[in-house]
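Take a look at this single chain in structure tokens; it is the form predicted on its own.
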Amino acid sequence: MRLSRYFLPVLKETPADAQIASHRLMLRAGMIRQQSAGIYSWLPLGYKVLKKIENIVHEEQQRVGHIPLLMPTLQSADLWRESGRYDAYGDEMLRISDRHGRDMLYGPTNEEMITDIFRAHVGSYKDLPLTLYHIQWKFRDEVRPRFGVMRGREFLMKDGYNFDLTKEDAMHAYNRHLVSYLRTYERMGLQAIPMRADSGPIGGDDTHEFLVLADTGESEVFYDKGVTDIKLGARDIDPYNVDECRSVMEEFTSLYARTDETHDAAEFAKVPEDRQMTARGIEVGQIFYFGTKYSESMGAEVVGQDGKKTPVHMGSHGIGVSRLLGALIEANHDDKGIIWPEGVTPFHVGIVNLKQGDDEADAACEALYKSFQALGLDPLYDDRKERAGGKFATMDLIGLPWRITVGPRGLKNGVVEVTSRRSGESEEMTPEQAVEKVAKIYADL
């Protein structure tokens, strides 16, 4: 993409109502525009990152055998009355009526609808196990929406639902989701710690939240600092192997890590004092096992091997896709702007022409631009007739991990400058070497 042809409405001033870094930077970088309290339009740069996150979530879900579908945003109130949650959910649910007077709602979650789909099409234990998921917009009518996309009213969420014959099978699905979530977050350059949590209105006895440590987090968290040393890395975990998934679950949850809602001071006191940590965290996902809570109330049953009907065991598993974008910025920024991890950057590399209109500089930038495109990479070429300082400021603000600076002085010596946004370090090399260096970084992801 050439910046002269792109829609990037950056702001020079920091919006007064933006309280946290991610909100300020998303507005300043032209990623979002607020349309109403807690509701945003996603402008091209923000939408590009959002799709990168969404694609990673899709890839990791399908890697472990989960099947995508798409359910509507509007749901019938009758389904929620079946489960008993229509009146119990509270004022966060946006309730509406259609022109025929039928009660509808803008879905805050989809347990009822997916259970209805399951009971209509699955009747035998032979069709289990089954995990279905989708990525869809949700709405929860927050009393005080704030912090931009971190706590908006409309948000993009991945929610998945497993259906199993027994509790043991369902707990394997729970552990499998934990493995897939850990890999999802690590691919984005995030460490999200699974912590014992409260199930809230979804219900169930087993639930873990995944939290990214950040000063602006809405939850107070208590943990053994040893949990921050555990990484999934490149381990090849078989999602169908019960023991392998259970082992990962035990490894990542054996040390103390809880949110304030489930914090147990007596248990925490057993952690060696030098390892007791208190911080704040941003929730970016949650997994639940809730047994037969919905299947019993809504008649989601299968015929077992004994010929008798039995309610299925279920769980639900969410990832806040749009919230992740805010969490990524909270964990990756400085006073100049955003610092995107390579896995989610909107463009792989920025090309800055210091003297637009100079034949040699223009030709070198065009060659770099085409070389990256030929390798399947997505460069952003700042070809505007702007001063160099303004171009650097824009690149720093939008946070591309790598920048290549091209100018007449360097080209006389046959070199361009390659700069890391994260470290700020620069290195001179030939244009060919610059392309090779950046291409290798992304090839190794």
Second form
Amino acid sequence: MRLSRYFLPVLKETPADAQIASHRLMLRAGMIRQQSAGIYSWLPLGYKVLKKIENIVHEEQQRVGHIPLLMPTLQSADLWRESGRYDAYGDEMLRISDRHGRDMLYGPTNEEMITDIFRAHVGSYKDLPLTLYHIQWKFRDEVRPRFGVMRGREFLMKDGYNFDLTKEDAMHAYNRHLVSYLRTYERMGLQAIPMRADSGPIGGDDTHEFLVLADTGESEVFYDKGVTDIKLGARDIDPYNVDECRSVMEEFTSLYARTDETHDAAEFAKVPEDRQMTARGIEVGQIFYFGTKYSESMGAEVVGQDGKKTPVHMGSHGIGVSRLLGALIEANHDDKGIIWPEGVTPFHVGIVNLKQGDDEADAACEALYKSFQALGLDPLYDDRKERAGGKFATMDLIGLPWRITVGPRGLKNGVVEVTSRRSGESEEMTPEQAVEKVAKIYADL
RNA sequence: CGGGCUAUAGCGCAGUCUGGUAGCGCGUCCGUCUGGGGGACGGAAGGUCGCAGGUUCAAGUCCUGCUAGCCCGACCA
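Please give the corresponding structure for the form predicted in complex with the RNA, as opposed to the form predicted on its own shown earlier.
Let us now look at the entire complex, which starts with that chain.
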């Protein structure tokens, strides 16, 4: 993309309403625009990152065998009356009625609807196990939305639901979700620590939240320093292998890690003192096992081998897709702007032409631009007639991880400059070497 | 939902107390000089002062009502 033809409304000044870094930077980088409290338009740059995150979530869900579908945002109140949650959910549920006066709601989650789909089409134990998920907009009418997309009212969430014959099978689904979530976050360059959590209004027995450590996190967390050293890395885990998934779960949850909701001071005290950590965290996902809570109330049953009907064991598992943008920025920024991890960056590389209109500089930039495109990479070429300082400031703000600076001075010696946004370090090399270097970085991801 | 506050140009703000021609900085547009970290100078565009009603010769400013948004708390992915 050529910046002169793109739509990137960056702001030099900080909007008064934005309190925390991610909100401030998303507004300044022209990623979002607030339309009303807790509701945002996603401008091109923000939309691009949102889609990248969504894609990673899709890929990692399907890698472990979960099946995508799409349920509507608007739901009938009748389904929610069956589970009893229409009354239980309270004012956070946005209730509306259609022209016939039928009670509708903008879905805050989809347990009822997925259970309805399941009971209509699945009747035999032979159809299990089954895990369905979707990525869809949700609405929760928060009393006080704040912090930009971190706590909006409208938000994009991946929610998945497993249906299993037995509790053991359902616990395997639970462990498998944990594995897929760990890989999802790691691909985005985020460390999200699973912590024992409280089940809240969805209800249930086993539940873990995934928390990204950040000063602006909404939850206070307590953990054994050792948990931050555990990484999934490149290991190849068979999602259908019960023992493999369980051992990952055990490995990641054996050390103490809890949010303030479930914090147990006595247990925490057993952690060696020099490893007792207290911090703040942003919740970016949660997995639940809740057994037959919905299958019983809504009649989601299968006929077992013994010919008897039995309610299925379920769990639900969520990733806050839009919220992840906020978490990513909270975890990756400096005073100049955002620093995108390579896995989610809106553009792979920025090309800064220091002297637009100079034949040599223009030609060198064009060549770089086309080389990257030919390799399937997505460059952002700042071809505006701006001064160098302004171009650098924009690149730093929007946080592309790699920048190639092209100017007459360097071209005289046949070199351009490759700069890492994260380290700030620059290296001079020929344009060909620069393309090779950047291409290798993305090939290795 | 309790407490506090705000609403004036795309963004950040002054002007309101004490009523009398709508302002500043940034951004935008044009021109000149510049040209490796938000440069300088000159010119220009851009406003139903959140909405409705009232007081007044006259309302951004005073009064009444409403709406929206923000902050702290409680709540929450």
